[in-house]
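To begin, one chain is listed below as structure tokens, in the form predicted on its own.
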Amino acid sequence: MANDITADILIIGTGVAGAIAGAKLAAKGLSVAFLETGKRIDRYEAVEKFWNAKIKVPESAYPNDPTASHPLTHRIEDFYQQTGPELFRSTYIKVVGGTTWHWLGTTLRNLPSDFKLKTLYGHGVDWPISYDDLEPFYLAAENEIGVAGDSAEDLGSPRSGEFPMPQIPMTYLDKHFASALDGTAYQVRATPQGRNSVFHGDRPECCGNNSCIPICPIQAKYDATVHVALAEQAGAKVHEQTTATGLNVGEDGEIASVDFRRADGTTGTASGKVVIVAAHALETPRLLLNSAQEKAPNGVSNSSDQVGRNLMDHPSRLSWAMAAEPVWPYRGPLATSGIENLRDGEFRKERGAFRIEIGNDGHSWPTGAPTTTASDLAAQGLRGEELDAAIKDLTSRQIRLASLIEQSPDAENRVTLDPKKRDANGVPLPRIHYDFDEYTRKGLDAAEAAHNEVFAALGATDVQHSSVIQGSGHIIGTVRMGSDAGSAVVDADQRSFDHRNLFLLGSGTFPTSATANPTLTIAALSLRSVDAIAASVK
């Protein structure tokens, strides 16, 4: 074993969080080095992979890889090794780039109220920082995402500046809800978006593949892989196909090397002035408890005993109905509008909060249409221009929604490390304990009577609810961040309380699950790590 790594930062993961970072960091002419489990990802071939492949998920463009193996959607329990009584259903790739390659490109801020839910509301627990903390932080990082959007909007977050691109343009059918709602208790709005509606960045602007999950074929939606270029160009070195399997703890209490394990079997140690674990909030959890040690006999981070606790997503809750003409689905990003102003009210001492999504992909999401649609009518025996128009008529008319509730942080929702199963870089698999409580419930409730409302409003028929509770794709909450060492895992700069030079990114550290689809906030939080992890280089 060698040490053949060192660097001023030591960077373990480059999805959003450790790329923004490693790149400001970087520019501060400070040595910055990452590991990441995955491969670097040729975007045509990946598109190939997609549209070649019989099952489409998110996975589909990222087949599994023996030495970066992750979760997949259809086969949820292979990889999560799952005691219940839920299952978790959220999912993740380990490529260059982390799962920004098949987010659906979302970035709404949290609301002032998601930073103080237990004084307002006695629910949960409060954020050590507040919204006014992060709003500068915010902003900067819509202008590093590239983020479209109408800056004249009021979604109920404060704004010190604009939007550096104008808002993608709603949809046919985003119109079409919107004139039905109008006057009702629902507004649909248009939702900012990292994907450009004009040239930036050296991207071109959205031309509507309707594919964003799981990948845009031409770099219209944002990934972490351009913050991974901006810090190479700034000298950052980027060892792919490189494990972390452990953190080692020194004399004086910080994090003095890191395990490694390449996927050509060979193994070594790497070691920076500071450490920042940036690997998403299954796999941050997952290294910390895997480095249990003499000094840190519960794992690394972990006197609190909170790493791995408190696990979150936004439960969704799935609903589709056929719209009584036709809206024309399947044009546009997946989903360019939504529904903002359920996040917050006095309801929240009782149930969760929620947001709604107004998809453009049809019936994809819940049935697999239009493929199925056509499969089913030909399988009614239909055929040639009677199937034609069959299809025409059906797909022209097929809409859905999803809810992104607010959930519960709860102790006993956890990750820990199976005791007997192992991946090829022999890490224990995870293990993993989940439920919904009942504000959690309540919500998916609310949530379903208002689609019922929505598509009433629209004269929709044959309105379906999933009898799945649906994951969102967004893990948070398992290093949580808190202003108490004996309750939390990281401060508000994200250091952790117990290694003065370890740092873990992400939105592991959200100590709530709040009302937005989290990219932005993660994006924010760098930023505003960054001057903290830079002062603490020796």
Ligand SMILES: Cc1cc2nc3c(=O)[nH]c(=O)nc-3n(C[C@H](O)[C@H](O)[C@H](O)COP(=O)(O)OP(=O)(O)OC[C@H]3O[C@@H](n4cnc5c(N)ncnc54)[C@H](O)[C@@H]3O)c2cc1C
Given for the second form:
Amino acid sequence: MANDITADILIIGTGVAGAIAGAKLAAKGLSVAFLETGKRIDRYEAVEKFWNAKIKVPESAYPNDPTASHPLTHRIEDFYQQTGPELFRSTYIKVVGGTTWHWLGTTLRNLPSDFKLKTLYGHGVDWPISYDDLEPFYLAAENEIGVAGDSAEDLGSPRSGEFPMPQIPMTYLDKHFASALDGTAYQVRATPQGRNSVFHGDRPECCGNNSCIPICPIQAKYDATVHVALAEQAGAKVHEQTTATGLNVGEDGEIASVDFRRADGTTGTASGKVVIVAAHALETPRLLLNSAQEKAPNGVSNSSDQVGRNLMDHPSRLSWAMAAEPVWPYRGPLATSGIENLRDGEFRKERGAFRIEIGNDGHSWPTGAPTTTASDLAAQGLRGEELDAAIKDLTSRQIRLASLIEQSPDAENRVTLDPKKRDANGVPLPRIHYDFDEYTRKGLDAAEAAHNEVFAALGATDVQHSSVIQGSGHIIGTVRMGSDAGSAVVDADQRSFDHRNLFLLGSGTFPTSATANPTLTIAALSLRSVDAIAASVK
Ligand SMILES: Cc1cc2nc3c(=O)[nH]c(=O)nc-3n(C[C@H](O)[C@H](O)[C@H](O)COP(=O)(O)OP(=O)(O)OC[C@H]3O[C@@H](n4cnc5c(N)ncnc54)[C@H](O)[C@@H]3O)c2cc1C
Ligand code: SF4
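Right, the form predicted on its own is done; let's see the coordinates for the form predicted in complex with the ligand.
Below is the entire complex, every chain and molecule, led by the chain shown above.
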């Protein structure tokens, strides 16, 4: 195998975690090379694919490429080898730019208390950094991503500066919720979002077409190709359709090289003075575990036996109902407001906290509406004007809530390697053991009770709760950060305790899940690691 690629910084993965760090490191004059298993996406073609797809799931714009295979929402047991007792339902995609292609774009910060859950509430673990340590990087991340938000609104996370853009306007539906809930425990607030509310960063403002998942046709919504392009402009090289299959440890304990396989079947090795694995919280441990060797018998960076453990998500309680009057969903981004004041309190000694997302997407998530609404009514025998009026009445009143629950870190919830099944690159498929503890289940129950109260305040009818505990697409915790090498995989700079020149970026390093959607925190932590990474180039 030839050593085909060398750089100061070798980054595995071009998602937001890797791309944002790569862009900053390249701008410092360091040579940067990315290994990326996926292809580049043509936005126009991807939009066409989505519109023509018979099954509309988050991955429908991004066909599953055999040499960069990923999980699919509607066939969740194909790629993940699940051993139960619960199914892990969150997915990701493998393309240049990573999973931000089909993220929603919610960009809340964690709360200060999220960093010290153990100290304050005796549950989970503390982070090795505080909110104050991360705050300047949250502000920088909001500027990098381009977040629209209301700087005057107190969302519980103190700010040292303003959002770069004004908030995305609340919809008529949001305002209906806000006025019905005024004076109750449920405070409706505009949610900060990684999408343009005004022309910004050479990208247009959001025009409200409601297809953010799986794709923004006009790139008003941020995706990591923004930072891939910035990295390339600063000289970085992206090796697409090139999958890292193993990390090799040298005599000095550092990562000496990385084995890769190209989509055409050829193989090679790459090396960097510093190696960053930013392959997302499922693929990062998968790669480290697949790199077991004499100098790292349990897998790379796994002397603590924590790699792959503590897998978390924000399990979602999904509920839907019919509003008493038209509230006009299906307009604007998929969610523009939420109830954010339930994310902290003494109750966290006993049960998980949650935030409530107010959907602008009618019943499309739980039932496949509005297409299914029309076909159900037609099946009931309605035709012509009568059918038209019924569709209008029902779709104008469809409302849904999803609560994102704080899940506990649990060492038994883990990713390992399947002993038999391998992907087209010869890498074992991920095996997942997953469950919810009492703390998390009590959070789910409390969310359901809250949804009932919210719907009651609106005078809504036909309330339904999903029998399935949904995933939120938030994969967290598999290479945890800590201050003790015995119980964590990386330190506060996201540097491996075992290999000085190895950094692991992304939500895999979060010690606890908190309730904020993770990507802004991923970006802030990546920005915070840049100086430590640059200083490690010898
Ligand atoms: C439907 C959905 C909605 C979401 N909405 C939100 C939201 O509103 N707000 C929020 O904060 N978060 C949201 N998320 C989560 C968010 O998308 C992720 O947290 C984020 O994109 C993760 O970024 P990352 O860079 O760590 O990983 P990724 O973006 O997944 O990037 C990892 C990259 O590594 C590449 N890769 C993987 N393995 C290898 C390998 N062996 N060799 C080479 N390359 C490799 C992949 O192809 C990929 O490009 C959502 C997720 C989903 C699924
Ligand atoms: S509503 Fe449309 S324009 Fe706005 S972010 Fe979503 S997909 Fe893009």
